[in-house]
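The form predicted on its own is given below as one chain in structure tokens.
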Amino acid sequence: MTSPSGIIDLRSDTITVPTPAMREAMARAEVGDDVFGDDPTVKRLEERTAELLGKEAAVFVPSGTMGNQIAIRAHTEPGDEILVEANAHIYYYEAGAPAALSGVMCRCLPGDRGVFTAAALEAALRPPDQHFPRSRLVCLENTHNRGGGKVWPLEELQSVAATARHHELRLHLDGARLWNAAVASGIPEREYAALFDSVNVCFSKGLGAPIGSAVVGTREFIARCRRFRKMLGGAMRQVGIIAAGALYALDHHRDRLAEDHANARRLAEGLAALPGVELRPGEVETNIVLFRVRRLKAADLAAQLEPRGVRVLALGPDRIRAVTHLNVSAADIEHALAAMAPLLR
């Protein structure tokens, strides 16, 4: 489905809008108060979003940097330390919250398109000592945005998760695009969350909704995110409306995820035969794409592609993010690699 806008705007998954469907479920949506636990669409959404990724209970979220936030706070005290890939979105995208909300240092871990291995975690890890900050929590992002959406393989998360329950950690895991691993990788993403103590999963991205994430766990966990949520003003009231837009997208729109998938390949494979393009078509797993540009500034390419009518996102001074989703097309994705072909010659 083409953006009504009539622009093709590849710069990220979250620009998404409702689909007609969507729409109908939301308008037509009971609610409650959510606060007082009486809305019924938040208490559908929660339970069908716990039971598919094979947890106890689940909290909604209006955003999944709230989500993962609320879990670092849930899960350390001020003065712990948490384990994360150098540019996870937790710690590159989130404001420097980690540090602000929850008292916790970030220890930045090498890593390979947002992969590290248990080797690396081993070695990051501090002796136990008065002068170090305790380490307490590894968090994960699958699929990692800034790898280029790349999908964890399975025996590598088992091989960082064992590592990390050896040594007595608890393990967190950004799937704001587990949607798409688990459509590209074709393991369920229940298989992936048994791995960790908490998930956060988002809905407005891959799968359209207009608002929302959700962070799972167990009952107790959930219930002092909870508290967290309330307290970093995340608590919503008549909040039904948008859940049912989350509830339809569960129902109708993971499946798809792997069009999102198959256009990107496309994307990259046609942007790897032009001229002055950087890029390994054989890494795009899922929906983004990343490559670099050699002739032009990317900034400028950006520009010189608006008035085109295609959008993408500079990165860097040479560094592009295309982004594929529901409202862009197999032929929106031949409009724009004719719309970038002669600027990138």
Ligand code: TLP
Given for the second form:
Amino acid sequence: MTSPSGIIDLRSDTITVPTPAMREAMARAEVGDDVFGDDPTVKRLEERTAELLGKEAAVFVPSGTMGNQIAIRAHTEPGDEILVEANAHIYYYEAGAPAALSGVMCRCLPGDRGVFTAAALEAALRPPDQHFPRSRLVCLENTHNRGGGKVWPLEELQSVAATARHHELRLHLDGARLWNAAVASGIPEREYAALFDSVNVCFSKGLGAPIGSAVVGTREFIARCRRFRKMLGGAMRQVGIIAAGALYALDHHRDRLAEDHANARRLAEGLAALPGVELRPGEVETNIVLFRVRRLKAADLAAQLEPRGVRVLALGPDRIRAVTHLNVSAADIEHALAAMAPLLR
Ligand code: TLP
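Other form of same protein, the form predicted in complex with the named molecule, not the form predicted on its own:
Complete assembly follows, chain above in first position.
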């Protein structure tokens, strides 16, 4: 469905607006004070999410950033070290929160489009010694945002997880777009989740809900997360009105992510055929298309597309991100390509 604004907005899958049917479900939601545990819709969403991911419990949070950060806080103690890939959202885009909120150090691992090896993890681990911070938690991201929506190969994940377990490290997955990984690979979300102690999933990216994420894990771990959610002001009251949008998205918008992936592939193929573009279409596995421009600056391309009704995100001097989602149709992709072609030839 094209955006109601008529603009083809490829900046992010966070920009989707609720469909009329989703709004209807939100308007009808049964609500109560969730801090008292009285909101039946939030309860249903938490149960459903935990069940889908094969974990004991879930907690609903306002954003993916809060989900990741309360999980880090609940896994660690100040002075611990967490191991993250150098382009991970947790490290790159969460405003320094691991340092500010959990007092932990980030050790960055080199990755290939977000994917790192068990050997890279092994090489970064600290032996137990009073001089060193304690290596405590490994965080992975699937799909990987700055890796261009890359899906972690399952064997690679299994080998990193086995190494982490061998060294008694905990594992957290930033699964903001785990739904996309599951659709692209055919591997159910719970199979990925089984390798982790905690997983953060977002309802407000490709699934198209306006707000919300959830963290899943053991009952005991989620109880700890609830305390940190409260501490950060993220415990909400009659929030079933929002949770209803997320429940609707889980029921109706997961399978359709395949359309977004097909649209991203079509966009990538069209762009790769233009001489001013550097892009390997084979690397586009889900809904994120990253490319470099040769003949003009990325910011200039974004600015020149705006009056033509197309929005993209300049990620660096020559790097552009375009993301497909619920409010971008196959016809919109052809329009976007037609708008970009004269500027990139
Ligand atoms: N990503 C946003 C921006 O913050 C960059 C986007 O437009 O892609 N994990 C991953 C992998 C994410 O991509 C995001 C959002 C989050 C966590 C944070 O989610 P929110 O925005 O709900 O805090």
